[in-house]
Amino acid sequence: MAAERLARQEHIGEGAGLWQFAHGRGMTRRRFLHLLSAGGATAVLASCTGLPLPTAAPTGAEEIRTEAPLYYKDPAPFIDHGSGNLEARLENMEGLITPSRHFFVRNNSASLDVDSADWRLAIEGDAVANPLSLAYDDILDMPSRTFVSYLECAGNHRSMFDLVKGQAAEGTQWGTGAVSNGRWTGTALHDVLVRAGITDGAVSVLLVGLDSGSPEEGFRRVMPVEKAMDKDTLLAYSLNGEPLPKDHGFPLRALAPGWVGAASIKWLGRIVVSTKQLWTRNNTTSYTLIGDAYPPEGESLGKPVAVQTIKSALALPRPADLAGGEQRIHGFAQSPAGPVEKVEWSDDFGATWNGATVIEPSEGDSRYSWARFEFMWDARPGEYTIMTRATDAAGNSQPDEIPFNEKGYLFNQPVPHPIRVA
């Protein structure tokens, strides 16, 4: 009720022009109030994106800020791909933990500004016996867990399909920086589902965010009940010892370690637990491997993307300019299947491989964290290409080749990194 009262007050006051603007683009009053209470003017304007412009400006429209901010952090340290997508520059990262100010951003609309006092998390569906509506303090009062985990977009390294294989894929042309490593605190999704009385018949768990900007209202992702009930699947409210930044899902987001970032829903607002396999845009036509090597599964056009792949990359600009002489070069490697055990490098296109030193993480942080590696390289004047490849404790290594898929997900061949030595 507090949220609705706030929305109505906004409508009566400065929000009146905003309502007229949104209504002129076909938005219903119910949708307007929901978005305004959940994310303010930013969420309303973001939801208007892609809708037809009114033929005449509504009364008061000159007072409206027609370009909503896509994010709240300073974009200067990033590669800005537009549409709210900020790629981290690995060369800015020296330590194991990515500072929040350098943490990459992948949005499907604008970042939201959610008031935790009015926020609620609904847990519902035909596979829970006790549907819940939890407040922020309810989540904070539950038992917490803290661990280090990397978070990586399914499309990280996507541009390499074009640069390495000569076949461009759809989507944001990420380089190697759609990944970061953070220390997360939250409560286990398992505990919330048990509190809601999850039944033995549960099959799918659907996580729905408060954001919009896609054909479905609220970005959403389905995960099997086994992943949802894994005690390391978090409802996270803290990143690096501080409340989640607005760009990263405040007040609450999911964190699904080892899975693609799309499963770690930001600005989480609803969880639906079902006795049936659920299908949405994000496991049928998007976040799906579509190509000759991927036969369709269920209602999907291909193979839905879930678990990430093992990768490595140098922490250097692209291309890198180095001075001659002995150079200490570092980078990062990550795997969903456990700690990275070995990293190798080659400066002759893979004819020979040399061992790098894996120097972090510590044993206690190793399961989900990325690893930092380094090696010494005798840089002589000229132009070079250095590649790296990682192997994890389970024996998984980066492959020499992977099949193309239309959306450009999960590229993990060794990445050639151009270097110029003066």
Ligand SMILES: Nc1nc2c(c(=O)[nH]1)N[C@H]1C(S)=C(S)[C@@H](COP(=O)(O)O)O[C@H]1N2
Contents of the next structure:
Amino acid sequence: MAAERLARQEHIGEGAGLWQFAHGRGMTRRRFLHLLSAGGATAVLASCTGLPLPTAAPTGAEEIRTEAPLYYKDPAPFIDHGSGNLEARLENMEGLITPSRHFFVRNNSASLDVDSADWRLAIEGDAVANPLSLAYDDILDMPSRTFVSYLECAGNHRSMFDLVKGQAAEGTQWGTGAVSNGRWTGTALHDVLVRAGITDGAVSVLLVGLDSGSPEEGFRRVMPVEKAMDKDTLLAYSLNGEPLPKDHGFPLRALAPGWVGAASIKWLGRIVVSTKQLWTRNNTTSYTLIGDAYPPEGESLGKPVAVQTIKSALALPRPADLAGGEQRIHGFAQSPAGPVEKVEWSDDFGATWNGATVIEPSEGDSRYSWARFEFMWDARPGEYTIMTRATDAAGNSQPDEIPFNEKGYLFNQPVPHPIRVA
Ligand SMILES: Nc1nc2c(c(=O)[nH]1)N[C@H]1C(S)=C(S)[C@@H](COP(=O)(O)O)O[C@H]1N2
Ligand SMILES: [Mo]
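Now that we've seen the form predicted on its own, could you pull up the form predicted in complex with the ligand?
Every chain and every other molecule in the complex is listed next, the one we just looked at coming first.
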């Protein structure tokens, strides 16, 4: 589906579209022309995707579409929702940091293969005095910061609208694994904006990815200048001590801690700083809360999602099969106003709650990290439901009930987890 959308957006195979597609995957103009004259569109596409040349030339768009990989990592550890959406299995995670191999992927089109040598980041708009075009090395040469932060899709827990509230929401039916916790290194977006001479009149900062092969069309998100100038909003080039994996935005992505994942633009290509409030798809028709409880704001159909909500989930398969006897059960909890201070669990649908032990990261600033929690549970044969509820340092807790929104964002009621004991 995503590949189809991509093909539609880019008109793959129609000259200019093909170039945009190839360029977005890091191909130089010279190599593009060489491949085009040597083997036509097939050779260009094969080179883009790193796949061997097909033995028979594609005859139509269908074949071409299947060439573009949606992601590069091994899908084996994930719940694969199709269209480049890989849900992390929390049960694979013991420690606080999510290994990159297990880090969830959410692509609105497909992962890109960008050559950092050709890549440029443009910083422009009517609220910068000194428009810039930065190379990868320019970014690496700037002061760097490293901290642990979770990254969570606005639609994490979306399937619970149907399961818990009986009202299905549109979109990828994520369980509880559209979230992961990584150690990020990058340069503050703040420093880049200052270098570009951001003016006092700046209101909106638009981040644009290279998704559609061009910084004119890529996946994008607007943030207010205050969030962009927050020193914790990063332009990240490293995850867990390694260069960013392709699926997570190599060579450079934004990381907007505490905000919905959609603001953390991958394969970043362009930043526009504007004196006006900007409205694009991802704060008007998408990534906005649409429903009776959410009066529309500005040009949006609802209330644009920005800051995440506090949540917790068990690191167990759904349903979980446990052996009888005392079991150590663990899970993870995250809040945009972290750290998480308290997690409770209930095996009687919330009639009584018991305290779990909360383990926070010991290293440096842990404000944006999720916390691990664990508790002992006496497993007796039968079928059970365990729920968890987190509370953060600011006193926010998961609510008993939240209003429905059409696109299923920010579900954070306690999640019932089915458990079977043999
Ligand atoms: N360029 C670009 N950036 C993007 C996306 C995308 O499709 N294209 N998806 C966004 C969404 S919706 C989420 S939840 C996060 C997911 O980041 P991850 O795939 O590294 O886990 O990336 C965001 N950044
Ligand atoms: Mo997302």
